[in-house]
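Next up: a single chain in structure tokens, the form predicted alone.
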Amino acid sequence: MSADEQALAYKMELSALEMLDWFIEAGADEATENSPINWFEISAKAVKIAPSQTPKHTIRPAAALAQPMISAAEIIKQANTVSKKSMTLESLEKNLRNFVGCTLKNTAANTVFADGKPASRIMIIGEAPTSEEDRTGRPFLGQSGALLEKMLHAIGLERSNDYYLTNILPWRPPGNRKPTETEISICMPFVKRHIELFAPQMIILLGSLPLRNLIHQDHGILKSHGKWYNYDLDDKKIPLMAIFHPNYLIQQPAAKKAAWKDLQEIKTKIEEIS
């Protein structure tokens, strides 16, 4: 193959990896067929069978037989033992990466557990991973990632050093789409564990989703950005803030004004718990 040939091809390969992130990024992340499947009625033909072919004598395995379905309140419970028996961050870690109660985890290319400095005192809460964070397994990558680390350092903090990621929801809901409160009460139990077991002398909220799901507030961010509030943890009131989420300041640029309003609320409260 001439020089010329190898480029062609070289080009032709990394456009279709191009075009290929681009799918992916708009949310098309699963192979269809050309026209759509009737699946209704290919189970229906697989388990007919004629009379003139049922055999005379029928034997069903045990084994065969349908199992019942566990209910969405027995998956809780198991979320809650299996986050309840983790001692450590890490162990926390193994044990949300092992767990298949969720049906997310089954579309998801990778657990994203979290990101930073864990020896750090500021923990921040964001909502579900994108497509990007979903591929490497880390927390607040892209373009969002970059305005948040662009916000916080211009109070003072560095994501190396100072602050710790993660988000409500491990696995990435197909499409971005958004979670079902059965998927979100699932992630919760570790979500709660994770909190305690990191300890935080502040937590930092992005978006509506750890906002409504933690503190049961329902005045939606718009709100609700901005006010302090206390998370209960054993026996202290941890100092609790929501912001908006980066994704939306990229959307609606206006919203910098009182995201930076809110950024030096932040820091005047890190300087007086320091």
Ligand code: URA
Second form
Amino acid sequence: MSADEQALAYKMELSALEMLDWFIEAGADEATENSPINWFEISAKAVKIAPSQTPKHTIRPAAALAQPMISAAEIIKQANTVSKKSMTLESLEKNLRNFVGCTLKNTAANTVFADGKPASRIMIIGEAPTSEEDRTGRPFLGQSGALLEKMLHAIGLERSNDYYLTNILPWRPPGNRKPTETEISICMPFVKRHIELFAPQMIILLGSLPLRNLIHQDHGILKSHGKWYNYDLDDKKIPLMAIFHPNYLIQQPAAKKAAWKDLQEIKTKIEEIS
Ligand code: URA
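With the form predicted alone done, generate the form predicted together with the ligand in the same format.
What follows is the whole complex; the chain from before opens it.
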């Protein structure tokens, strides 16, 4: 707790714990500094350390402010190397937790890797953790997670037994902001390796972020949901479908009818392949 917050807690005759509870109830979900940080000044100093490098786009490696700046392309290369070196899901998770190349890690409380049943062979890929997932380190725990579980329960799939959940981004973007293309590109090698190591029999994508980044097709989710695509994995073609993200369904309940039809398609495909 900062000095200002301590002073406020004292004035309100609250203990530190009561004060934190009060913040959470009031909707605060971010810890911020008392004074603003001039990142441009820090970047300028960092670039001075490595004058030979003149990258087009530079980003600040997480947890390593004093390190020289390296280009986004170099960080993506590192992400590729580290993920390819991971030979099991456990080592991929460990390597992802140790990876400091993505700035999102700076503000996240946890690395959110995956949850559910690895033996199930159905892999569901969402977008990014929000505050609940960031706090606990498990994907899809908040409101959208509850709706997702309900949707899948309706076609006979249970979280504890029948599917495995992960996200494109393992770190929560601060304030749930839209991730940048650089942040996504740094995380993609880990996602692709995650799919390789998990070796699913079916992939379900939630919303447009995984759709755009995993199968690179131009039509958005409104046109592409409910259609079967193939994900090429070595010499196999894995059936893949994108459905509406539960967050979208919370905001647009009228889309639930189409979502229900998509779920029926998934149920039929599961019956075919099992
Ligand atoms: N929680 C997640 O873990 N992923 C999402 O896409 C949304 C909420």
